[in-house]
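Presented below, as C-alpha cells, is a lone chain in the form predicted alone.
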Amino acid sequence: MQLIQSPDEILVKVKDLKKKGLSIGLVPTMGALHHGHKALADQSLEENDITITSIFVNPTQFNNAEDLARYPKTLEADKQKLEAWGVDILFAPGENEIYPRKPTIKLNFGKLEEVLEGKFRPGHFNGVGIIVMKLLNLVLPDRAYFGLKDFQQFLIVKELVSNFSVPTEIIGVPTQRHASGLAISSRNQNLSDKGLEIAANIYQGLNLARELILDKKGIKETIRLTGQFYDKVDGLEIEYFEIVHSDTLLSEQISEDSPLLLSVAGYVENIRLIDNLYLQPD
C-alpha cells in the first residue's frame, strides 16, 4: 500500500491512473478504522481498480471542541489494517495542508441541514461539504463509499455532486453491527464495557419503534411508545428520536407509502452516537 499525505502528490498519481484506464474508488473516513470502514473497503476493491482509503479528522465538522479533541486517532493501527484489507492508497494529509487557510465559502443545502443533525449541530455539513469536495478534486474518484448509519450525510453528499455536476456516483453502504445490534463506530473506543451495553439500547428502540410501525400504530403513538422505552434506560440521554420521509427528512411530508426513516441520537457516558433505521412502504 502507497501513503501519500500532500494533496499536489494525490492528484498527480490520481491522474496518471486515470491516463491508464483505471477506475478509483474513495473510501473517505476519519481514521480509528473498524468492520464498518473494512465495508466500505470491501465493496470498493470489489467494484474498482484502483481503492484510495483517505483518513483526516476534519475540524470545519467539528461544533464542539470538545468532542474533536476526543475523536480517536490511531493513523499507525489504521495503515495495518488497511494494508491486510488490501487498500491501493492511503492518502492521509495533515490539517494544514488541506487548509492552508481557514475555509470562506458557506454551503446551504435547504431543508436537508436543517433537520436531525442538521438542529443539533450548527454548521456541520457545510464542513462537511467542504472536505468531500476536497476530497473529491483531489481524488478523481469514480465511485465515493459512504456507510448509511450516516444516512443524513448520505443525502447531503448526493445533493453536493449533483448541484456541482462532480461525475463520481455516490454509494451507501449498509449499517454494519455488533452482536448487540449497536452500530458500529469509531466513537464506540471511548465506552466502557458498561457503556457499550448501554449503547446497544439504542438498536432496541429502533427496533420497537420498527415493530410498532409494522403494527399500525401510527407515528404519534410510536414516537410516544419508543420515547418511553428510551426514558427507563439508565445512562442513555436521547437528543432526539425523529421519524421522517427518508427523501426529504421532513416529517410532515410522510404519507401512508412513504419510505421511513427512524432516525436517534444520544449519549452515553458523554460520547454522542446516532443510528438509523430505513423502512421501505409495504
Contents of the next structure:
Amino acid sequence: MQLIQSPDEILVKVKDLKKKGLSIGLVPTMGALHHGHKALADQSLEENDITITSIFVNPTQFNNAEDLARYPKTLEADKQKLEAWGVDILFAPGENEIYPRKPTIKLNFGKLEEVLEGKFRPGHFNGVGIIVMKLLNLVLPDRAYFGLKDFQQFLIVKELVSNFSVPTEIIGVPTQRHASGLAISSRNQNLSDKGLEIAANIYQGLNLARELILDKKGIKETIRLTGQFYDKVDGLEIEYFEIVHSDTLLSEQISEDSPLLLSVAGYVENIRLIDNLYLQPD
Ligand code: AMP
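Next block: the form predicted in complex with adenosine monophosphate (AMP), after the form predicted alone:
Full complex below, order starting with the chain above.
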C-alpha cells in the first residue's frame, strides 16, 4: 500500500491512474479503523480498480473541542489494517495541508441540516461538506463510499455532489454491528465494558420502535413507548429519538406508505453515540 500525505502528490497520482483508464473508489474516514470502515473498503475494492482510503480527523466538523481532543488517533494500527484489507493507497494529509487557510465559504443544506444531528451540532455539516468536497476534488473518485450509520451525512453528501455537479457516484453501505447490536464506531473505543453493555440498548430501542410500527401502533405511540424504554436504561442519556421521512428527514411529511428513518443520538459515559434504522413501507 502506498502512503501519500501531500494533496499535490495525490492529485498527480490519481490523474496518472485515470490516464491508464483505472477506476477509483474513495473511502473517506477519520481513522481508528474498524469493521464498519472495512465494509466500505470491501465494497470499493469490489467495484473499482483502485481503492483510496483517506484518514483525516477534520477539526471543522467538530463543534465540541473535547470531542475532538478525545477522538482516537491510531495511524500505525490503521496502516496495518488497510494493508491487510488490500487497500491500494492511504491518503493521510496533515491539517495545514488541507487547510492552508481557514475556509471562507459557508455551505447551507437547508432543511436537511436543520434536523436531527444538525439541530444539536451547529456547523457540523458545513464542516463535513467542505472536507468531502476537498477530498472529492483531490482524489477524483468514480465512486465514494459512506456508511448509512450516518444516514443524514449520506443525504448531505448526495445533496452536495448534486448541487455542485460532481461526477462521483455516492454509495451508501449498511451499518456494521457488534454481536450485541451496537453499531460499530471509533467512539466505542472510549467506552468501558459496562458502557458497551449500556450502549447496546440504543439499538434495542430502535428494534422495539420497528416492531411497534410494524404492529401499527402509530408514530406518536411508538415514540412514547420507545422513549419509556430508553428512560429506563441507567447510564444512557438520550439526546433525541425521532421518526422521520427517510428522503427529507422531516417528521411532518410522513404518510402511511413513507419510507421511514428511526434515528437516535445519546450519551453513554459522556461519549456521544448515534444510530438509525431504515424502514421501508410494506
Ligand atoms: P468515521 O471515520 O467515523 O468518520 O466514518 C467514516 C465512514 O465510515 C463514514 O461514512 C461512516 O458512516 C462509516 N461508518 C462508520 N461506522 C460504520 C459502521 N458501523 N457501519 C458502516 N459504516 C460505518
